[in-house]
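Below sits a lone chain in structure tokens, taken as the form predicted on its own.
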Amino acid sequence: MNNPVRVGIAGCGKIARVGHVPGIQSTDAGQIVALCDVDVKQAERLRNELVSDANIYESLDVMLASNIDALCICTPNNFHYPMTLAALKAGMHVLCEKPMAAGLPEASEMISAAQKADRILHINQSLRYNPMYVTLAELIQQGEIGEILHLRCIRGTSNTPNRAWSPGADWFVSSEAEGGLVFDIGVHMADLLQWYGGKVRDIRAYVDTRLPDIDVPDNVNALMRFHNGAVGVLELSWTLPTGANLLEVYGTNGRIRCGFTEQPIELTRIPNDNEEPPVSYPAPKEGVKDSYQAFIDAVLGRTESPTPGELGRDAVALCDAIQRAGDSGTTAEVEY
């Protein structure tokens, strides 16, 4: 057994409490030894609830100078870039929440810094570790629906994250903190669409703010053309009264849908004379490694990170193009 990977947590809000802390604790070699937050009381609450033996730091620089090997960045978006650079410079491996940055130059600099430091930069594109979405990717890769023609994704909630998911976390709806729907939900869906359809060539988008008390997008409708000739539609909202969660992928030989019924995956094939009934419900793959174990494995040199900085940058690239297309009212090319 390797020595424990000593992990520090920067940002002690909800994503740390429900994701990173229990996630690292569930790994076979990760140990949380340090917590850092400008709100010391929040760090103390997290320590009392989940990590009673962790040290608390008010300053990231002081924590980085302590005895840690890796840093989980669980802060508002505008801190991801500077904290990642600081941690890499200090010799730490980094697990950074999505989006890794709000712009392509910053994302590229983070990747270069990780290469220069010879450290892992792992982005928490968490849907890449979801058994349902992993199964969907494998079905596509196995040719179950043939050549991909069209992708459609709708994802919405009835309220903004600072009112529903994490009450009081107003950075989600702050442009100063680089919040907003495009880089919140959009960065997840952008990654999925590129996982299944390949890279996107260009985008037309309608980006809107409907709620009166925020200054970031809360509704997005985007139409995209992929380099392989497929087309895609992405619909995102923080103002859908009933919410929405549906992903459809159409190919030359059939269709896959997920996220809409009690059966998580529906596979429909184009029937022929020798085929069984065309609709089936593949079970999500069991034993899928989560993002935290994947990070620890990468730090220990067991495997490469499945979601490195380069993949995170691709998701940022698509979100950046959506935002540019929406702002300009014209077609925006995706700048990978």
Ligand SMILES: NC(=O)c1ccc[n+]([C@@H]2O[C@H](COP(=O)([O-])OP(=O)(O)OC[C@H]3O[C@@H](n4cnc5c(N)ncnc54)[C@H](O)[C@@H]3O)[C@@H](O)[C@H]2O)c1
Given for the second form:
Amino acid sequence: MNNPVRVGIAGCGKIARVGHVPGIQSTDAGQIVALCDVDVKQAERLRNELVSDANIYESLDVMLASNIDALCICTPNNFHYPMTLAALKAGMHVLCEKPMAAGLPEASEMISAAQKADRILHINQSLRYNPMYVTLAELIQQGEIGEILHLRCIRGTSNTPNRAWSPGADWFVSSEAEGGLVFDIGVHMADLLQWYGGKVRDIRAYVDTRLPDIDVPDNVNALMRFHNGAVGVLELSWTLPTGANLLEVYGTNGRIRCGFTEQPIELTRIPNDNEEPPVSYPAPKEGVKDSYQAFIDAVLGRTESPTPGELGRDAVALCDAIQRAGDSGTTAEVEY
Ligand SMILES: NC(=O)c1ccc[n+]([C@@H]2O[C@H](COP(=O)([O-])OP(=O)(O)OC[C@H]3O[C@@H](n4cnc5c(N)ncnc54)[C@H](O)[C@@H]3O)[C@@H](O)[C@H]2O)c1
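Please give the corresponding structure for the form predicted in complex with the named molecule, as opposed to the form predicted on its own shown earlier.
Full complex below, order starting with the chain above.
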């Protein structure tokens, strides 16, 4: 590899192991050269499993002073903002995990810092790179279901992420670490709803904590009105025994449903006459570029990042309004 993009990883837990390290390794020009974790055993385990020639650092500052071009931030949420600023200040490009921040002022500052430093700030809104959701966006853009009228999204798991996804990662259910369902799954779904429906004007929501031993929301039920007149419903839960995963978009000419099932996409069109509505199952698009190659391409100036800080901030804006609507019990306007 000629002149590889030398990448450091901050936070060597689950998403670094299953996402960033193999993801950067599979790009055409990225090379993992450094690993950093406050729990050095995590970094050592990652090095032993996946990247034997990486240097290990316990201190981010020391890693930032080493010979790296870009930083992947894979830490608990509350470190995304300060680490992004530190990395940009040190002249690095940043691939920051979602949510980019838990507040709009922090998200704005991260974007400004990237502009000032003339570096890439790419947010891992990873569903933007999922073939199923990319196909849905294309079907909508091609006018397959006409003007969008109504969006519905339900996403649920039977447990919190510290029990299922990354056992022991209790920061997921700690307000101090900016955990909680609104900014965890919520920030993904907020982004999808805005991708398909456009910007949201205002929201009403119930934001609840049902589990007895946590201090962050584990259930969210939100109603939203989009600027273009469409309406949306978002239901999220960490306490649904069966789990749930369905996204439906209704338009003037039909409906698209998708979820992780045998037929991931179902398209129903309204016929011109009295016939039964035809139903088809478009295959998810092949060859969709992943978030890691998109980041490397942006760093090398080949293409712009499809998920820059501005897009991450819009998703944070929707989550912020959901939280405010839940807290106040009234309508909250989205502050983009
Ligand atoms: N894009 C996605 O689809 C997706 C999926 C899962 C997680 N995530 C995000 O990735 C991030 C990490 O999640 P995870 O599941 O890997 O969590 P995790 O708890 O499994 O891993 C986090 C790691 O960060 C380390 N860490 C904590 N504080 C640190 C610090 N100050 N400096 C360096 N390392 C530190 C921990 O020791 C741990 O090893 C979160 O922001 C989460 O929201 C994104």
